[in-house]
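The chain below stands alone and is given as structure tokens, in the form predicted alone.
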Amino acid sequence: MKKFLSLLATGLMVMTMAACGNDAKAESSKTTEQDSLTAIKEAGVLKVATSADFAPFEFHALVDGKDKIVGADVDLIAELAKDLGVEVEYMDMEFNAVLTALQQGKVDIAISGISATLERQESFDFSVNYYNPPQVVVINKKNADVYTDLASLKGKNVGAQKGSIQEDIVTAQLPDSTKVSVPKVPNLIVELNQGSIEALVLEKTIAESYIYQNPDLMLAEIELTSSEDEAYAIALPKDSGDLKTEIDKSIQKLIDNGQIEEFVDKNIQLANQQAE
């Protein structure tokens, strides 16, 4: 009987400790949600990862003689930071490193034409979508009569930015082509101009900006399938809670006021001016 009572007491103790552990874990998760927003406000700085080669969303420009990161995403973040009452600090890197920096805790959020794919949602939280551009194929004008449909790109080298959703589009919609992944979009443009790739998949707004700077290029009359999964959103650490709530409110306000489109139009012009 003593042995039985001892085992019973031990079992109850283990169950109690497990319950306490689960409560502590839940409390810890709740605290983390609140603390991410609190920590940002206390620090007075929102650290943002980006890849500034996505004109008109984020790109380098000379402003008052100084090199600065500008763009529609930058304008969006400026409004968001204003709502939070903090300054902004950017970390500029290759696109395929942006989400890694967020996952490693080096930044608070990431913005760089990022799509909230189902795979990414397993590791990150995402804001509401703020822009949904169609996907297009960019080619050299001299090949306008050659590359007229998806089948015409069979066996050809088609470029996409490494780590981007365009890689998935090439794989899914151009399976008979050879995918060429490069970290930076400007390098892909160089390869397209040089002929080492025959085509390039980009978001339409970004493609039009690069075509303006490279008049030998054009949009091919090739239709790609787009989906809501390809819309842009801000990436946040998993379980961001209050931070996500505040960011969503700021973005929705900008959407309702039509300011996102204004940011895009303004920065298309700025990118074009920089190219002249």
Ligand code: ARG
Contents of the next structure:
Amino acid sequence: MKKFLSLLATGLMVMTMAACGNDAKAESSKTTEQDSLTAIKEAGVLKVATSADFAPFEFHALVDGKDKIVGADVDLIAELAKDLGVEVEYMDMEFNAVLTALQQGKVDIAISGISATLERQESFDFSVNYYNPPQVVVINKKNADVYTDLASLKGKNVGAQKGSIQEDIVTAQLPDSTKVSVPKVPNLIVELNQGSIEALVLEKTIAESYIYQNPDLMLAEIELTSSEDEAYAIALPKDSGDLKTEIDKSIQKLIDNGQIEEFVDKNIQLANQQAE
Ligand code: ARG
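What does the same protein look like in the form predicted in complex with arginine, given that the last one was the form predicted alone?
Time for the whole complex; same chain goes first.
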């Protein structure tokens, strides 16, 4: 009897293992895409990397006396999370670390006014584009008549955020200037105010927000060439099929009903209020 029971037990075990084996096979033949979307929904949390130094897209603000990450990107993510039925968890870091965190799997997605460049597309998937500001040069008002074209910045220190496409823009379009790379945008603004850099390359919407808070600064009348792949998109791991489809659906809805523009306008106001 004992022997029979133990044989029966072994038989059952083998059967369960076989069943598991089948499951495992079915699981592994599923595409990785389905897994990331399913995993996020099952966890109930969307982990997002950002660099909250970039008003009006992501910045720190006091909301009811508490420090919070706010911005147009944050509003966009809130809508996306609502559509996915999950909570959001932010990891705030220097811009230079944002795509690395995504690559290392520390987060599910990254949003940070990230330009979906062809080079970045080699390593990451990107959502549809949701915003496309031109590139501008910021200078001190007192130099309004000094820095009037690209040539006038020859031999001068020009700032750009570390890891941003603005670094490449300085290299390509201001080859005779000295590029100064700084990790955070507010520190670039300080350097410009202090005169350790003479000019700073930023995207227009961001430049205007920081100029409002720093009335001694202004947009220079210097034309930079924008390339087509500078528009903002959410970065995802490569082959994010189903997750990308869902994200694109949410973003397209926000674009179509004008909400992205609303988010930007609302957060320009919010950033301005913080400065007052
Ligand atoms: N659009 C530029 C880029 O992708 C700058 C983005 C900087 N974002 C930020 N949150 N600091 O390189």
